[in-house]
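First, one chain by itself: the form predicted alone, in structure tokens.
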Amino acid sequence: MSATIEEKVENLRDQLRYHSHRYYVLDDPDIPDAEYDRLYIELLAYEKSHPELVVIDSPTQRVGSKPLTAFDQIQHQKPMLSLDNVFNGEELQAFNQRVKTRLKTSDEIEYVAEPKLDGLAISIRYVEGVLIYAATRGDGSTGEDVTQNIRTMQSVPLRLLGSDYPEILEVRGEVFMSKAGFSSLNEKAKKDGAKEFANPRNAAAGSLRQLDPNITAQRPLSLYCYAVGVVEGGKLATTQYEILQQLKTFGLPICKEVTSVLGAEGCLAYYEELSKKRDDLSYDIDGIVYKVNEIALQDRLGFVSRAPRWAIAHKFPAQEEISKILEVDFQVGRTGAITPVARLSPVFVGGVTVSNATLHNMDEIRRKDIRVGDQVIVRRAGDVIPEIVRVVPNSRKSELPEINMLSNCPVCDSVVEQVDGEAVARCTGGLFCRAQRAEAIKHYASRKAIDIDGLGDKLVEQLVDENLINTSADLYGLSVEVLSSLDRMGKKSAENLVEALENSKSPVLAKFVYALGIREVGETTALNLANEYKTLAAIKNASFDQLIEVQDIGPIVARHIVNFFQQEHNLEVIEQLISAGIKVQVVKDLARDEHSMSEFFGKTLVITGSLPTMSRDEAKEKLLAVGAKVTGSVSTKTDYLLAGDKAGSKLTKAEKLGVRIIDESTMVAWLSNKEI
């Protein structure tokens, strides 16, 4: 065999190792994925043609081993020790003082501070730069042989980079799963109907301990190295921090959050800094680890029992604890969404005492099979609302009744509605329900609804918070005196708002129906209802079967409309609006003969670009008023494209489909010539 082929093969391996290191360890690739794939395929072809050239550390040899029947045991030549813990600043100060006392020094000690990863500890042995075996921590003395599985991880080099590494190098690290990887894995499991993992740590441990390496290869596992074990036939640096930097040059992944700090104060400052960043990290951590930086000082300090005297773990408050569900209440959100909430036996978790946790919706309750009386795992991460992760396995000693959704709103007693296929149940008392009143009033007063000038969202919230209004009808009882007494509300502004309220008392039917805030009844649907039924009374009395015959109204929207007008509370608010002086304009019959009908009646239009004299919303309003339908995208069903300046892709598509294109002047002319 010619030396040329051997050289080409080794050169390809070197290139692939280099690029794998940049991609998986440094997160800084300098070639596209396609180029990496090309190099890999080329190497694969050479090895297939010359199987005698295949070596254990080739990049092509990561996956392909047969499933194991069981894990072998590996004796750690140098024990993998555990760490003692501290839980507050005082305990950390005491640890620091013990170190200084043992070293007989008053000087501040330099420490290496690093995140305490929430994964599975691992030891990987390299001989002459080649990965020989990997073992879990196990009991500290003996671990499980997971070599084949470790070899599937792209972030773990099968051969070290460079040439100045020791002849035997044992590295210690943590195998973990990123938050994104965990989420993706569980999403797939959910889709496949498989069991989901409880947390990233369990997912990492379960993935690494698969008997089939091919399964492990499909899991998004990562590794960060944090120490060395046995080192023979070479020397490493004299400090912990410098050793980690050396490992990085060998191609081993190191956590970028690792740094050196001075004394207990430096440790505490790092703890506070990382506590703030914790939720933004791409991986889970459960604390900080501090290690005396000087290796010589570590040797002098030695060990106690199964833990080193020169290192300590500063644990964060637990993010998961066990509690008991005492009862389940239902809360109503601002949009009517009804959320089940578990009332718990108080438990300290995530740094605070938790007595309530969200259950999200009934689908989640059924999926997790949660019941009142269950022992459950409660999780609180950062500022996230506490949630129930799962029921404690085998804790339910007797049959407990299932939790059921309420049939009526706990705030206003309106009917609770849940559409098939939707996870969220909602209160139908939109106009009346106290929990929804601010959002309902904001919608009523919005520009596309009743359009009450000067009544902004913040003012609505202020009026609701001070119990000056409970429903949209109460707006019309506001006086200049009451309004001008509010913060940042002068007399002139109050007078203008009262005038605007008075001017809003004659809405057209379509706008009034839209203003009621019926679920999924937008501007177009409200206009279709107005054009079909002409009066509010007719809409109110329309049956489900009648409603589904109206243009663009299907079964779901029809059910929302019927449910809304069946609620006495909603009818009361409508009566209050009418009593306050609201006079809804009746729609005049649209003559449907060819000569008196608007050109736009029943036609579908799309508006694009900047119009010369009016906004697109103003044009839309004019078109809707004459029975047109205005949509957002051009299709074969589009009758006209109203195009202004810089029309763009919609104009191009309309031209391709043969849609008739008009400008603003044409629209105005047609509207004025055939006014209804």
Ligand code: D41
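Here, rigid core means the biggest group of C-alpha atoms that superpose within 1.5 Å across both forms. Residue numbers count along the first chain shown, from 1. These numbers come from a predicted model, not from an experiment. Compared with the form predicted together with the ligand:
With the core superposed, Asp474 shows a C-alpha displacement of at least 2 Å between the two forms.
After superposition on the rigid core, displacement of the C-alpha of Asp645 between the two forms amounts to 2 Å or more. Once you line up the core between the two forms, the Cα of His50 stays within less than 2 Å of where it was.
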Contents of the next structure:
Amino acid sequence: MSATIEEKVENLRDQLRYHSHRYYVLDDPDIPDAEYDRLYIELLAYEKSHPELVVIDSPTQRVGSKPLTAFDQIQHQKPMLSLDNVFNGEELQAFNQRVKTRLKTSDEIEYVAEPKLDGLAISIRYVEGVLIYAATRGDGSTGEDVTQNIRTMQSVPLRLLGSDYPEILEVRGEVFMSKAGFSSLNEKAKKDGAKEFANPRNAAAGSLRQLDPNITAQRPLSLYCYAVGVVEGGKLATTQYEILQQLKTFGLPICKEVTSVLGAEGCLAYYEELSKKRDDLSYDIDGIVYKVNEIALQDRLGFVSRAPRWAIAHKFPAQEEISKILEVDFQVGRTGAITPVARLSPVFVGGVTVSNATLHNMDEIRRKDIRVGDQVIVRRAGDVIPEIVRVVPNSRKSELPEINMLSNCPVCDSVVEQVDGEAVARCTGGLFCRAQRAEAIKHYASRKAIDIDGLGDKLVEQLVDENLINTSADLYGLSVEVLSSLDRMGKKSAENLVEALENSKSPVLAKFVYALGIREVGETTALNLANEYKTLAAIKNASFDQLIEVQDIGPIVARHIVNFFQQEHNLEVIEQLISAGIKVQVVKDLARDEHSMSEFFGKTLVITGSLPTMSRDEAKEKLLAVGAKVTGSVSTKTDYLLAGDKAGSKLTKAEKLGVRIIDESTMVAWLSNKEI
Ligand code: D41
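Okay, that one was the form predicted alone. Can I see the form predicted together with the ligand too?
Once more the chain from above appears, this time first in line as the rest of the complex follows.
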């Protein structure tokens, strides 16, 4: 006998739940989108002709409710606790000690370590596996009923998977917006002339608090569950870690980075590891949460004033702080670009003390209306140069003067020019300007260029200031005697430096071209030029029309290259470098040599995660050397993803797009043209 309509409908729903879990929670779909759509449309058609069969947990019932006029209040049956914070390792050790003392044990405690997502805490109640309501944390005892909005989130199951769940199950977690979701939302807002959100947290909060669920449905909200509230009519596991694994089997989204660790030491190691990965995560986190793993121990520890004694948040140093602009100085770069720099009253932000922040250019200063004396928000995230986010609103108590670009270079007094349509102002002094000379030499000696060990920025400044060198070629004339006469320079360091200079005399062409410091010619362009022309002479003689044919070189860069080689002075320096003994290495042309043709030539790669034996920079260098292109984000143009340990969102995206994924050993094998 053929299936009844009811059976068919239920079967379609089960399939849709299964596939939507694979797609939205596991990020691992096993059918094409079109097939999912077909199943969905089929279900819609059945429900339309049999409205009596529509149920609240049908996959078709996510959006549809009408806008509310206000949110109802919901009292949490079990309060939602808050978390105490620690800000450093010492405080964390003290927390761990308190736990041990209270449990009267000297054994190391097992903790679960979880990234602390920067979003909003919510509680979702499932009765017999069906989502009944969802509420914000509110003050911990009463929150707002955001059921309509939570239902629109595709990663939140309207019905739990399987059948092993307790009759009543409240799950608690954090609703957040991924960094990518946030930027696309803001991009759209910008296009529509709507107000942009300041950060992903605000965007998540704003989206969840929409009275119209149709709007929330358009917002890229995500959820990670991290705890349970009320549990009745069924048992869960006896540790935090296993409970999270169980929630996962019910189809609930759990953060992949969650692990168990041992003792304060394990917690701190995890903290270090995640700090490093923080920028690569697809979502914002503001610290780590550690929780005693055994529920029995959690119960013995209990809580004080609404915060559990068995959990603690270890916060990352704030990435934004308030400071005051004391002064604005102007710095001259290698190409004469004059950058305004704010001198700040020192402030501890992003884990270091910051007393300078770049202001980029005058347009930026005008746009943010920054003036000397202003209270400003300073931001330092990861390794990024500190910058001023904005002036603290309403903090300006009296009228302050505007900041103006200088008319003359602060270093050489040459006229400063501002090219129409360009944001940057430039010193016209060229190599007459001491600052430009010093910057050009620093660039020549830098790690990605000629890489001269022991020749730091300070030393270059000193050598230029004392008129000991004028160009990079002059470096090779420095003797141990002259160097050791400098302040803070011993004989040994002087000898080492002379040796390092000697060892730097055979750069490969790409590095040498990069080291010349031609405007807009970065590492990749330099490599493309080297691969195309093979010799410095050929690059020097290339015409504008020929240059724009080279990969990634457009008219602006081509113009800069031609200009560079037209300047007598630059040709002189190159001559001097060659007379000083620089011998540019000719690299074998992998592109045109059939036998050694690299698999990676002309391919686009993205590198993610930590590689077992080399840094990502080293891997990049190896790949560039065989003519590959290395980019920062995965797209349909990516040929390979080189993935190391703990690869995050880039791996997921590559999998989704069907980009081939290789590991370091494969890369190494292919680089040496071996089959694996
Ligand atoms: O990721 C988070 N923001 C997070 C928040 C987390 N991973 N775990 C949490 N655990 C708790 C307890 C231990 C009380 C169940 C929390 C929070 N609470 C929390 N979020 C907002 C207030 C408290």
